[in-house]
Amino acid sequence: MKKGKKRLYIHIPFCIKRCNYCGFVSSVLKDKRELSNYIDYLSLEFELYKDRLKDNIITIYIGGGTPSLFEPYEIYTLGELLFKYLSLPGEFTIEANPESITRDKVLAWRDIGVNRVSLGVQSFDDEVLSFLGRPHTAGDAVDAISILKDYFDNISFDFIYGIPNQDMSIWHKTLKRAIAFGPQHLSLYALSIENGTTFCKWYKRGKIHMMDEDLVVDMYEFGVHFLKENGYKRYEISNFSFPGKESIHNMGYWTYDEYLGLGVSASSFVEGIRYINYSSMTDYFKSLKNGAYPIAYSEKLSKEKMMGEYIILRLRTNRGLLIDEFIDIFGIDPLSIYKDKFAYFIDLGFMEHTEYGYRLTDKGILVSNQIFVEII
């Protein structure tokens, strides 16, 4: 991994609701008193972390859960958190939905430095919508995306796709409907059916199927394609923007680089070694009651696992492995170990030299998930 400066991840477990395919750790929001709860229990673990925190902090990212429940007055004693322990980044991110945006909200989210929006529109279609069961339509998101354009000028959507009620046309309609809003930058991620969500009590029951496969990769290329043509680059698997506007927090974990997460369930890879966060309230809370940090699971990575991990990483960028950095890093040249798997995915199509390295090719993309396991 590479060491020194740092990328700060803030988790938010709170939501108006599940939606039925989440597997993220959150929890409805029952009483608003628990946001203002959390931030006072954040600030102890900031306290903790305080010699890592000043000046080794180069993006912040705030995600959830739904970080656009805070009302104002949270959002400006978080900021105050954030003043007191870090100098603000570059980059400073907040995610947030649509049913939760005001235009108050927006104006303090820019008092406290946040210069990226990352908004979970997810679809155009009301009835896709509800299939997901998000807790807004079409028309909130709209009415979100023309608040968020008035103060930022770095937003960025994110949508589902293969999702069993959604046709390519509805695809078409949406991606076509979302980049005449001109965002910067565009999340495009394949439903997936994760243990214990809505979907996957219904997936067992019969209730719905899962979309043919061969769809979903045609939605996938058609969203290629077509955000290529409209001037976005596909700078990782899932990942699309104009030049420039690439998520510099999110490249981070794709190049391997040292983050520290704090909140519930957060996670934090620091000097070789990963810690994970409580996932539940109860636990974070009563760990930091009695100063102690709220981990739950640490492992010190093997140099194996990490070369593995740095790899799988790397090729979901359009960079792919550089030979020179996987050198600096590990202290070996990745060929003397993973030669003949590159070899044997090369002459499948699957990947190609480069200047620097080795990448995946288009159609190493749509079986980079098979790739990755051989790898491993």
Contents of the next structure:
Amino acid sequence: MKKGKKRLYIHIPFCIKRCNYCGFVSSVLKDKRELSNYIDYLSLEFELYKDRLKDNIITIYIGGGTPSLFEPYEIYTLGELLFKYLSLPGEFTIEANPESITRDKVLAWRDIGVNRVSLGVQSFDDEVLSFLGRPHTAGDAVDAISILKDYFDNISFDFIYGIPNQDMSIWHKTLKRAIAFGPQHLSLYALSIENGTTFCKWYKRGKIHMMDEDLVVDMYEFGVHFLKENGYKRYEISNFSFPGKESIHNMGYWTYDEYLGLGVSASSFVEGIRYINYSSMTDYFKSLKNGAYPIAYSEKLSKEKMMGEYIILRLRTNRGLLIDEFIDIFGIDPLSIYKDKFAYFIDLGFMEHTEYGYRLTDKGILVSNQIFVEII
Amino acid sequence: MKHIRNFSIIAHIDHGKSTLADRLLEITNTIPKRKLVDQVLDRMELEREKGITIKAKPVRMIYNKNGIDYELNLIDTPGHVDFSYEVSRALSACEGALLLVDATQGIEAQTMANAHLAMELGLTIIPIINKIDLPSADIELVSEEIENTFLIPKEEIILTSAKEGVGVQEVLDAIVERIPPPKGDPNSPLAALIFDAVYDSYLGVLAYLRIFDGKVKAGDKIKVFSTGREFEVTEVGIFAPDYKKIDMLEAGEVGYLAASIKDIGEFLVGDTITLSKNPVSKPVPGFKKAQPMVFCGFYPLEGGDYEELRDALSKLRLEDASLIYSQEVSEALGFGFRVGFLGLLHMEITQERLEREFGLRLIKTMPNVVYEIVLVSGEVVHIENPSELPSPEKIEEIREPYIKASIITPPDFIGPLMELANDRRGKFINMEYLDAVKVLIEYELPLNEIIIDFYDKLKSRSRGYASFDYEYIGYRPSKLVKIDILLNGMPVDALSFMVHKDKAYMWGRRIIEKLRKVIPRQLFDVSIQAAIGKRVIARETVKALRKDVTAKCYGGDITRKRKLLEKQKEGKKKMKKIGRVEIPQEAFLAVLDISDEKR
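Follow the form predicted on its own with the form predicted in complex with its partner chain, if you could.
Full assembly next; the chain just shown is listed first.
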């Protein structure tokens, strides 16, 4: 891993309702006071990491859950907390949901230094949104976007494709409407059925079926092509942006930088060790109350594991694997280990040479798990 | 000797043989009631579960009638056609047999076959109708069936409910009164029939014997008739019901003999034991070496378990002389064994025992019969594995084993069952009404056609009512072809099989369709072909995988993603690689139930 520069992730595990597909750790907010209470515990966790935070953080990402549930006063509290421990980073993203965006909140975000908003639009089709169990309509998203655009020039939209009741024309319309707003960044995610979700229950009961694989692929390829035509570059499997507007924070995950995750269920990667915080709020609180790190899982990675991880993360990106960077980090030529495998995938048309190393082809990206399995 | 009675019980599965045996043991106080585990005669867990007796186990009972103690030796018999030779040897050791028929089911095919065998051997038959307590019992009808089928007067039939203990006393009385005592001369040279052999970890191989003439005791030097091998007797004893050492066994008696023998092959069922000094001139008639009729490959699911499989087979072989095996190497499956069986049940039991008692996980390849190949040179060879088939230009003729099948069914199912038999290349021989509700249908069929799922089909087409028995009738010339299965042009040896040429296309197609379903999509198209020699008769393609991508990989939770990939990798490791093609273990199992597919 590359030491020094760190990214900070803060998880806000609350939503006003649970979406049918979502497998992230989050609970339905029953009492507004839970939010301030949660910030109190976050501050305990900050205190534990204060040495690591100082002058080291280059990006902040507040994700969830639904961070846009915070009222302006809570946002200011959070801001105070942050800057007690660190200085304003270059990129500061907050995730937001259309139904909870107000002008007051957006102003507060800007006041504490947020300079990028990732909006969970998911679709511009109301039927699709209701099937997904989203608590907003397409109209809510349009309203939210118009507010955001008044204050931010770095906005990202999230969309989901491969949804059972969505066809190609709906997908096409959604993307067309999206780019009309001129977002700097888009993330397109194929629907997957995660354990414990409503979709998972429906799927097991035969109430819903997975979309035909070929159609999912067609939707992805359409998205890649359509966005490219409109000036967006794919820089990672699911991420597209105008040149220079890539998410610096997210990019760090794929370039093997260190990051610190705070909050329930957040993950960290520091000094070759991966940590995961408790995903139960009770355990998380209890641990912090006792002054202990709220870590549920940690794993010191062997060099082999790290090399495998590095490659599969790097291969998710457009630049791909950089041989020199690999040698810098691990002190060994990756070809001495993976040459035959790379040759096999190049032969099948799934990988290609770049000036600095290797990357996946369009065809390879679509079956990337099959390739990663051979590398880890 | 005149107070000894040696007898067996002939019954169909589930007609109550073991329950009746339990009651006999209980009444004669051979085993006190409180110690009686249900069905004591069925030793192995597997036997108890399947409700069948695999191996004969004798037991000695003392029954007092009119102040005289009678020694009753019950020689139990396995109830399945695979073991018909063992049944015949067990029956040879007896003077009488109880013919036990379920009052609700009537006579079944196996009962009929075994009862006829007993009659041919000159045994006294005591007919019993059991389960008369059940509401659906039809005593009148079953009595008629017995009378018509075996020409036994109705008046001789004893009615019992072994479960309730009804009529069991009469059975004991009939054994004493009707079955003649054994004949034989204790002073003649020793002639003892081995009707079973088992391995005991303390005593070594035990021969279960019926002494026809002479006597034998510890210290005697014995000779095994077929091999001429000589051993010194270390112990003789009786089944009381546990092994009980006694001084001497003599003419008319049933007991066991140990001679510090390690290899069960020394005491083959049906063979004769005599004394080295003063041997008999002729053996007890009827000995033959059991020939395996069905073969299949057993491969460990985990390649590393090969040694364990070898040890397990050698342990099973200790107690099962009819099990034969030899090492086999498959390009697809690696190291394994080709194993020969007396029949299908024998195969199934062996596989289950390997899995259950030894904790092995196995891949079983498609079972096949032994083919007789006449070469152009005039030489005749037998092949136990389709992959050994010589090249076509060397073959003059291929012969396959045939059986005569006896099917007993209610008349309602005649149509579907005849259709089934015809479908399996059967030749109709005879049909006969045993009574108004039972028909006997006889067919000649290639053994190959019944080794996969004939029995299951027979049961499903007759809603469970039909029963089935068969006997070998020898080899017949047949138009057979070998079908090879190719994946991306590479033949997969473990999937080759032999089939009649008229069925080649249908079977080839069915198998490749099945394979298309179980072989996962890979990074390239996988072509699946069925071919006879170089001629492809059917083809399918597993289209290349288009999508296997984790869209979302942020929030930094790399650990979970990596673990999913690691799991996927584990799954891949379990696949067998044929060239670049990865095939799951199920592919080899899938071909076993191809006929479950809708026709």
